[in-house]
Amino acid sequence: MAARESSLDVVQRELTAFARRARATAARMHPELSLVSYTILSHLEERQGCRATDLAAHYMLDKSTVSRQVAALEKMGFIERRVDESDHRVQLLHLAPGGEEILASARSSRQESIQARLADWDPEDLARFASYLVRYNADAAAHP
């Protein structure tokens, strides 16, 4: 670490570089599932029955954007919409079987690629890296 460049600089630069590449990498690895689609499916896997508005807030997207993405995912048979009986404005989003399938496939191929990159890492370093990322994202969510 050079004297002139603080860790903060490095974190900023490296995260920026990563963000820049992420889209291209994701697109190359899974042309049929955009980064947003992937994150939506992944989110639904965790929180079945989540609302479109929640997705928009969580990923800092406009509700119209989410609406279109959701429509596309439904058209492809990856998710289902069920109207909330207690509030007919709300649509509860669920993973459809097709969605679980493609999500598993996308995840494993992403996993494979990441594994290839991280094969040389000491497990302890990897665990620490993971925990730092978790902490950073949590901080980012807390400081909007």
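Would you mind giving the form predicted on its own, to go alongside the form predicted together with another copy of the chain above?
There are no partners or other molecules in what follows, just the one chain.
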């Protein structure tokens, strides 16, 4: 049991360090695109648009927090509102052309950074690491 607790302590510490480094790296790569903004833009791209309330539910955030983020991204020209074709009372958030461009640029910078960090990893280690991350995130999504 002590070995498991020790391992869990290491996982918690390393995930915290990972998150801290991710935020700092995001700020350096694209000062105008925070990690939160990047994840919102990525979500909109993946879903091909959604409501602000859907973002709040997905990220388990207060609606006012999402509203501020959306307003800032809209002001920068990264997202736009469109009327939902199935319900004209609803506005959906979509990537604007500027959002598509900055998201592609940020994604490219992040991929280069990750490739550089993992360049010396054995292919099997890299595949295991990737599968562990997928497993961890799937479990996290299933048990928020």
